[in-house]
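In structure tokens, one chain follows: the form predicted on its own.
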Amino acid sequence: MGRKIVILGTGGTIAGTGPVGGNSYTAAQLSAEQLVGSIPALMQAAGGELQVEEVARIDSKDMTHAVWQQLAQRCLAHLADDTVGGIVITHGTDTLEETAWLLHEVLPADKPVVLACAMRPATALCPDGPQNLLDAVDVAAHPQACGVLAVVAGSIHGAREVAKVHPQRLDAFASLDGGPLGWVQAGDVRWAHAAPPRPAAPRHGELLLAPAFMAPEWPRVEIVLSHAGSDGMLIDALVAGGVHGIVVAATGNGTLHERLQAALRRAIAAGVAVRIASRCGEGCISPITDQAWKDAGGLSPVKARIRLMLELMQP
């Protein structure tokens, strides 16, 4: 018999309930335990061990830092013991790729960590929550599994590539650039290239057991959109504010508009960290070697702006 899978729970649409057929509804209503039982076939695919732990029932769009705090402990303290095989987080769709990214960054990555999510409630006339979720637990089961995933619509994402790209239809996440890592077809998981990418050891790691992780306040760090008519109010706000860090979503391949860029400047003199990405959905931008500020290495808007956060917490 295999080794268990954990399954934990945080709410998001795949837990959520309204009028059947209705197009209404609230997310995390239900209780990881009452999902969890509504599907007997997860237990045969965790191969007859499976635990369930609620760790919070909020809409993900909600997402806090507290959360996701509690969230990576949990995961540690499961991908520490033996007698754990791979674990399975349940999620809302509007943050799953900055949870992903952020578990990424800060597990160890020799076992799976699976998200799986909905883009229906549980109380729809099809909902798409529990094949979502048995796909998830067959990929954390599967031997080969290792690092952070995300399983959607029968699709298998690396927590880098993970994107939500369509607001509505079921496929909303894609891998963009990369495509997917594999898929799951009737309750056996194909990889793209024979066997998935090892994953490095997590960038940030050490920070799951430093004070600056677990305070009640993380680093400030706020994104801002280059775009036709910037005039760079809103980055000089942010300094008088007392903001740490600055992600730009700027235009093209890393361009930013020209008053953008004098207030930038104004933001680093007075020592604010500042990252530009693009606000394209496919591609990265180039290195930059030039400026005042760095590149945010490939990465969207959002994961950037959890690296640079991760990153001023560095002692």
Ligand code: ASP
Contents of the next structure:
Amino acid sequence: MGRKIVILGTGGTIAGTGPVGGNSYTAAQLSAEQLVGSIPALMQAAGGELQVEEVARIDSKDMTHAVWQQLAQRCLAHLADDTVGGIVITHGTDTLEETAWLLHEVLPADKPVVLACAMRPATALCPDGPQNLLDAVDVAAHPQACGVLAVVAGSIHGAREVAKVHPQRLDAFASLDGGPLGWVQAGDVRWAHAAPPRPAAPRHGELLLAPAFMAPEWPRVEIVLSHAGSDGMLIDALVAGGVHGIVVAATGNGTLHERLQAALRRAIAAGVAVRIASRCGEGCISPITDQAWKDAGGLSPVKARIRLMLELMQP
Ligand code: ASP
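Let's compare: the form predicted on its own is above, so bring in the form predicted in complex with aspartic acid (ASP).
What follows is the whole complex; the chain from before opens it.
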């Protein structure tokens, strides 16, 4: 007998409701049970056993570190259960790529953890959530699936590459440079390569058990944009406010406004960790070797922020 699929609800537009067929809605209204109960085909896609649990019911624009702590802990517990084959997380689209990256960074990768979302609420004339959720369960039940994935509009994305690239269209996510890891169509999962790549450094969830991860406050890491007219005011204010790390969303290939640079040097002298990411939506900046600051390893600014917080948690 196959292993069960666990669905963890967190809210989002996929659980949103409003006037039937109308454009306005409020995210995160349906419970995880209501959402799953409205799609009978999920049970068959899961291979006969499905467990539903609600971790949060929020609009993901309001995601908090506390919800992330809870979600990561619940994932870790379910992944350690031999009767569980995979996890599906229903989530809002706004911060989906951040949650995917956080989970990728901390969870073991031997079983799939698949994020599902929707651009239209459950009460839309033609909602996209039910199909996205069914597709996510199909992927989670697939024998080759592993690691943290996102399934949206028939495409399977990996946690590192996935990004929301459009504010409205149904196919709002892309895997940027890498292209999707695969596709899912009517229950048929096709991988772009022989199998989805396994994360290079498999994690075992130790960080999740560390006091720093479960502490009420995480290291404070902020993102600052380098743009025409930039100066060091924000950087100096963050340092004065006790920030632990700063990610700069730099222009182009990691270039910084000259007026930001002096402020960043002051920040580093004050003990603040600085990482440089690119504000370009695609591509990976060349490694920075000749400066006081480091590059963010090609991560987007929001993902670089998560990695730096996790780095700063390490003893
Ligand atoms: N604001 C919503 C959320 O992120 C948008 C969505 O789910 O599409 O929860």
